[in-house]
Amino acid sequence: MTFNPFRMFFPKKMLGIDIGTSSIKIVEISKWGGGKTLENYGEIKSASLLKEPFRTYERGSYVLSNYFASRAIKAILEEAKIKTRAAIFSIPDFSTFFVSFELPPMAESEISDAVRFNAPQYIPLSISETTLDWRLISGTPGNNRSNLKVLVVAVANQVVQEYQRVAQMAGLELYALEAEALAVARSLVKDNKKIICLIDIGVQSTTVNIVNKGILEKSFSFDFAGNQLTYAISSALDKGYNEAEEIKCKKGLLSKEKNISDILYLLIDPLLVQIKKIISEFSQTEGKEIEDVYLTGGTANLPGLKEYFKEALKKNIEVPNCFSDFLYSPILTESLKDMSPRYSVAVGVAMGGLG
């Protein structure tokens, strides 16, 4: 997370903003003493403003629609009557590069320089044009017998500048930017000490993360996306996108129409192959077993998906609720549980800003 180094205190209220491909989600949370409160939330879809997506990743380049994204953010803030202007934005997985590597024993004050010196060996980006962030995975700084293992996140400066422009145009005070994978791990894994495979299935891409005792150790991105399932149904049934999306969300893998369920299985199975490979390689290289699998992202609630993953992976599968530790009106309980997979990124970045 890239915080402004001149900040001395965290605010008591923070906005978490997730600019997705087809929608923008905002949560406002506060912290008073040891408790956290969900103050407000809002979402707007790109179809409400324009036909083009808020962000795209095509031919190796990242494009963020500054004008429409900032306009949408202001619309949400106005509609929800949100007054807080301190904000943290998430950066999508396809705009970040994750790598982990070992460093020799050293003091904590030396790690940042060592990361920057060693990163060019592992990151296919120009370091002078890149913002780096790192997390200590294992080892004890200052112990001459302890090697250190770090997880490094690299983001092109151009991407950082795009988000800075959006914040400025939306009238927000940007506190930080954070990779989606780190945010999701914070909002869903929390204090869980197990080794968890956290799968975030979004509209445009999927990220598979390994979280060990609350620490993100590995992150992998794939092209598999929830909208592929919708387009496949649309094509097979000769339906419009919105109607196909409704069919997908209501029936999913449990559809009694064989052509629908067969198409979905055909698209999901290659993703499962990749997940099995990641789990197996982690077990072989680290000598540890994945204990639970968490599903999140807009496709996590696809009917039948949780059960299918449980059968295929032979693991306990959960769709955790990112709002579970917050105070909120009881009347919102069911709605928030259903919304949770879509809001886990926004909640995670906001939590990071409250310390």
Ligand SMILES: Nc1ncnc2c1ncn2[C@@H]1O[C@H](COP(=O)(O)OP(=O)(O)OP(=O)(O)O)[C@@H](O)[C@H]1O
Second form
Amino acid sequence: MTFNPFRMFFPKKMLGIDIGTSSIKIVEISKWGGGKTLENYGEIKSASLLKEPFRTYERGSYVLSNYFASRAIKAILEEAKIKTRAAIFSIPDFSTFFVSFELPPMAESEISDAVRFNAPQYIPLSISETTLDWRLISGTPGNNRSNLKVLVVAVANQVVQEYQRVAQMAGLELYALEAEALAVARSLVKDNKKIICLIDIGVQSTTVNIVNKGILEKSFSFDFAGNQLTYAISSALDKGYNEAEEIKCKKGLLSKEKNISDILYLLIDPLLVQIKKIISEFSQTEGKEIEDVYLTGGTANLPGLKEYFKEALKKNIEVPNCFSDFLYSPILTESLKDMSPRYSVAVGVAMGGLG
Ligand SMILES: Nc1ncnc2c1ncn2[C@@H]1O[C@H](COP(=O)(O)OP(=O)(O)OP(=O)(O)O)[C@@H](O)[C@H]1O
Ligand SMILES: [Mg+2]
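Switching from the form predicted on its own: structure of the form predicted together with this ligand?
Below, the chain from earlier opens the complete complex, with every other chain and molecule after it.
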């Protein structure tokens, strides 16, 4: 979501910054000729700075801790010795509304006004206080027989201003803000021409996205996420949060203790019901089948999750690596593979800034 459309030149290096619930991730990437280099990366967990997460939210309300977030960003940049100041931030799914609708045939130059005119029917925000962005999903602008289908992304101006403030306090030059679903579609789907269901499971929320030939067509957000799994283990075993987190990450669904895996299945199954519904509705309304399911977000690494999704959805399941197209030092190969699900948003927004 560019709010500086007149900037003509892309910089050579770009930072992608994802202020997640439990941690802030930053990547620095550069582009040359036909390739990309991962220059640097860094992460800081909110638990190391403060008891509260960097951002807290219930649906509809949103609080970003400007002071702590900007301080944490500065600390990562310093620690990783990152000099680049051009940055793009991701906006969380909780503060983003996605809707797709059809427009009659029109020229490309008329679409923005038409989106603004039609959006109030679909978006539960006051349009005068909302920043709108759109992408063409199908149709040909300028062809008077072609209806156009657009995906519209709406974010409250207040949220945009909060990110502008964080960037300013951290001494960064903010190039753009982008919804995280668009970012993961870019970093993980690349030029894959299939229809993919891309699921991002973080700490506090899960997004289920449909990406058709690289274009995000639909995005849904759910409350289920990794912290619920940790809380459930913690209360069932009467263990502290950190210990429960360790059990979850090391053993997960493959735990030999049946009560642990049973608790996890119980929480994951309702998400699977929702995913099945989204997949079958897509195939009914569009007449096309979803071919692959991609998992990302830290919880994608839950032991046994990939296999369980495969069994439940009867689809090919992958945990794609957002760093796979980048040049980086070979000693990083294993750790980047492990980090990839947590960094896919930051990598995606940074890639968008390098044209
Ligand atoms: N190996 C693992 N097994 C299970 N869960 C894991 C593993 N590694 C990380 N996680 C979980 O992933 C979550 C962190 O993921 P991520 O960094 O994507 O979240 P976030 O971006 O901070 O959250 P959100 O997107 O909800 O704001 C935590 O809940 C953590 O417990
Ligand atoms: Mg996240």
